[in-house]
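What follows is a single chain, given as structure tokens, in the form predicted alone.
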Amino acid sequence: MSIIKAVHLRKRFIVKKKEPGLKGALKGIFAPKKIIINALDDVSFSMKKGEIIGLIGPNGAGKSTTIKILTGILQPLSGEVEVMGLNPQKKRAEVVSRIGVVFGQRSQLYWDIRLGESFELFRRIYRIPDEEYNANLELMDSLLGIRRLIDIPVRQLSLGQRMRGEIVSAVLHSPDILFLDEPTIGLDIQAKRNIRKFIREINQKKKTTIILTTHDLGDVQELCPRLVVINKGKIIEDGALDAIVHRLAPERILQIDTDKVKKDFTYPHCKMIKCEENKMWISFNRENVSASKLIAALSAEVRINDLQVKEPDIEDAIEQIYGEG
């Protein structure tokens, strides 16, 4: 059964088209001209519980929007959505009080207060029992060292603490699904480690569903089995992250270390890419050819020193899905 389903969604929003100039200004004013985007058209994906997927696409493909959706924020224009079998529009005070949400760029902490007192307010706002309430917060702690930061007001925060603290308080009430926004934007190598460590956890642990927006390719390969992806408000991939690179990204770069290169090296279905004094690289398609064969090939004619087998890079495929698009 899903947790969450998505039938053929569509959103538009219309917008007022600025024209540059006093001319424009003016005419923006009186006889505005008016443009209808397609934030969302047709969109369709459905959730099983426990599952985490990277919902990615560039700025303005609809992310965010289906996000809002999903959380009953927004409206669709048609379609039908349901979250843990309700509709998040008309029974958004139950759903609300079953899902975490996080925008990476929008605080929901209180700003003047310490943020131990924040968590105070969100377990008074989700009524959450004493027990439940220590337990989870024993396990951010162990998780994300955040007793260390609950008596600095929020104010005092820096972008990695503060977004650990944004993380607890969407976790605090132990929700079904946790919605994450852009959870890692602008954090440094260490914070986004540990945010990415948390997810894991609290999704393995507790099994938590987890829908993740990213612009960041580390938290795709670290965090998401599966992607659905989104350009100009269509789906257009959705399925195994392993198969969208194997597919758009079939090539492998094998490079060896050796005596002497021998640059007139030829074998089917593959491509010398470069040589160097001691190294070569050749690129080959696995669909066709097997590591294991070339290597056999290659140590016929050269000696062979050492070897490393480079997979497809998951960048190059993210921006050959969003080029179909």
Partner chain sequence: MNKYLYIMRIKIISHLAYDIDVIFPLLLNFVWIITMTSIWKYVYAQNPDIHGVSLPQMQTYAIVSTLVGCFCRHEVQEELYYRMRQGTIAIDFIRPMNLVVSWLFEDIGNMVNNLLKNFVPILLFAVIFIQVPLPQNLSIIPLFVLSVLLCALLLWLISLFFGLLTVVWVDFGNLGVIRDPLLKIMAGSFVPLWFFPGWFRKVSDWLPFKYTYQTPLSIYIGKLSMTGSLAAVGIQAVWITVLCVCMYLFWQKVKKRLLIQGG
The other form holds:
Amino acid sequence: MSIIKAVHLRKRFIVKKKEPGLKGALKGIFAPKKIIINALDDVSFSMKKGEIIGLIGPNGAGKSTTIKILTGILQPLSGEVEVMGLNPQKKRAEVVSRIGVVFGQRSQLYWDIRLGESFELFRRIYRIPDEEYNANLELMDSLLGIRRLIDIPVRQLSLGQRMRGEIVSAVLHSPDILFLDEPTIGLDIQAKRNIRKFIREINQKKKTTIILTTHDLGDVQELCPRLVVINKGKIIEDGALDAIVHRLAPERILQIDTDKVKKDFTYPHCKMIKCEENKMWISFNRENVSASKLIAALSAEVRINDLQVKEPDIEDAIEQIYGEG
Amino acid sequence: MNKYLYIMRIKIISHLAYDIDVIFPLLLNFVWIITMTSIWKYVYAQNPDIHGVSLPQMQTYAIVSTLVGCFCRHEVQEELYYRMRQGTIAIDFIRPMNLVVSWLFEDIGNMVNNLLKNFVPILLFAVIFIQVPLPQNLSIIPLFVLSVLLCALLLWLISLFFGLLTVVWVDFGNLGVIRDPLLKIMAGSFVPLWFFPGWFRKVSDWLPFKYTYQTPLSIYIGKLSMTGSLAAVGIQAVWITVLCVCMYLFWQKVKKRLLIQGG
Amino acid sequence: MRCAVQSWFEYPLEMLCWIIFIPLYSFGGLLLLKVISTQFSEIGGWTFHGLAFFYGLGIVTHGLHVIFFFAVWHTNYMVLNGEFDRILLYPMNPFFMFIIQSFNIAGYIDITPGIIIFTYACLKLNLDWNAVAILKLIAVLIGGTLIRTGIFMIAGAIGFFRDTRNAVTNFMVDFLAYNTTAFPLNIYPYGIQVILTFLIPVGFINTYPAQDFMGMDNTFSIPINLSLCTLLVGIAFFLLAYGFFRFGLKHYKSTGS
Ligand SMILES: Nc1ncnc2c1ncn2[C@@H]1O[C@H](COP(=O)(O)OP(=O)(O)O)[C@@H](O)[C@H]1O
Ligand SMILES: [Mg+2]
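Having seen the form predicted alone, I'd like the form predicted in complex with its partner chain now, please.
Complete assembly follows, chain above in first position.
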């Protein structure tokens, strides 16, 4: 049974084009030029309860639009959405009371007053029972150290602290699904690490289903067994992270330090990609070449001082996908 | 219900966040009382009775107008404009609550807040420096209070109307620039409409603005007879009903639009 | 400069809305003066045309102030959300930078109804526009603009010491537009006139210059020519306000994030 199901989603925005200068401004009033943006173009995927997926893609790919449709904020042009068996547009109140949403770029906390006031408000909006509220706050304190921040006005929090506040405010009511749209944007390593730890824990402890969008592949690598890659409104990859990387960037690279390089070294299915004074780089596919045999063949011809095997780079793989899309 | 009351509370606290933001709006109310009563003194120096209203009555009108004005300061229009520009308005839909009701309670919070912060100081200021603003007849006080509450609701609906219009016509910017001069002149909060030329009064009879400030204030100073007062309060109620229905329909349209277009 | 103009064209409909409704405010104020002065003949020796001269002059200096110094209205916001950081990063006098940024074409919308009202009043009053009168007018315009700017600089600089969401600036906007430059100061009790002349010198923006042009007496029988006074007071007050602004800038603390 899938907890989220999106079938053939399309979403189109119509925006008025603004042209420069006075003439453009006048034209904008009387004969506005409209352009159609296909933000989502046939998006389908589904998720099982307790899954974490990483939704990645370049800026403007349609990640936030997907989340807004799944959370009932936007109406799709066509296609079907089911979240916990309900249509989020038709049963908005029911759906939103069982999900949590964080938009990393848009604060949902009250800026001028202490963080705790926002929490207290959400406690009332979602009618959270006292025990559950206290237990959740306790858990959040152990994961994110939130109690120390509760009496500080939101405007005085650092970005990392505020993001912790945003996240806590989204999980106080123990949502079944958590949507995190760029929760690590602009954060330092330590803050990112905290948030990653939190995501992992809440997924394990509460079986919360999580959709995470991010530009930080470290987040994905650490958290998401499954990856959905979206570009220009289309899903172009959907599968296990390892499998995607392996399929797209199957090549590993062997780097050799030697006294004297041999420029014309060859071996079946391998390629010399670079050669310097006393270093050589050879790429090979682990499907059909064994690293040890390659090294044995090499050492017969040159003296190896040092060697290193580089795994395929996830960044490279993603870059390659974006390039194709 | 509880959640809406808490929204009210949050509004009250956020307005107490900065002390300067408490003092200067209060000061502005003092300044207004001085300006209005000074003008009336000047004007009345030549005629003791204008349109059947005496100087003390007119000064009472000015003081009570300031009191009512400090109470009825709503933010729904500015808030909607701000959220529209920031693109955060659609995001508000992820909370399981009625947005219009939550805005109403934010503004009730504002009103309670203004009452707590401003009412007593303004009244004290007026009593010490101008005069005690007594009503013409103590028995009309319940009707006056009812009329002020209706005035507040009417002003809020007008603000909501301009706020929703802002959402639809966001390219036109902050539509407060349309609402404010309309209210400043047509509501009679400063110069009552009986000073204006006949054609102007005829137009204003058919608009809701006059039934905001001028109605409760006229009742208070005894400018309206008992039957006239009852009729005016009745018209206030009619306008509120009409605007409520219109705003409900308008909101359904705006909601649909936001759902399709996003913030 | 070009930058300010461009961002303005980005919202052409907003400009349209302003073009229609900002003059409505100005003419609405004139309507009030008209209503009051025709119902009760004269207010303290002012004819309606005298009032229009006074009122128009006030709006013209407001317009000039908005065209050249609009940014000072936003000091508090910039301080509160940390945007002021950007200003301090430029390798220039921060105040100068601040002013340069604020050139605001929207001010023409504010100034136009002022010019119309002022011109109308001049035509009706049959004033003698000799060279001296023109020089006096220029002195008054410069002085009035500087006084307004000084007031908003002080209002904004308070935000360096105390957190505020523009409360002092908002106060001053209303205070100037509706309470002190919309009605001649001689309607006020004596004590208040003292404050509005010697503490916050708004009287020099339009009340005293208009009295000077009209050949009327002023409350304080100030010995020097009142129009010249406006220029001197304007320069002095501006420098004072600038000093206060610089002093405040030393207290500037950025925001959390
Ligand atoms: N409310 C809107 N109005 C017009 N265009 C929009 C709106 N929201 C998003 N878009 C456009 O839709 C596309 C997808 O945006 P989005 O989902 O925000 O991308 P991202 O993957 O960066 O989150 C972009 O081209 C964006 O400009
Ligand atoms: Mg996004």
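In this text, the rigid core denotes the largest set of C-alpha atoms whose superposition between the two forms falls within 1.5 Å. Residue numbers count along the first chain shown, from 1. Keep in mind the model is a prediction, meaning the values are calculated, not measured.
Asker: Verify the C-alpha shift of S283 between these two forms: is it 2 Å or more after superposing the core?
Answerer: The answer is yes; the displacement is at least 2 Å.
Asker: Once the two forms are fit on the core, has Q255 moved its CA by at least 2 Å between these two forms?
Answerer: Yes; Q255 is a residue whose C-alpha shifts (by 2 Å or more) between these two forms when the cores are overlaid.
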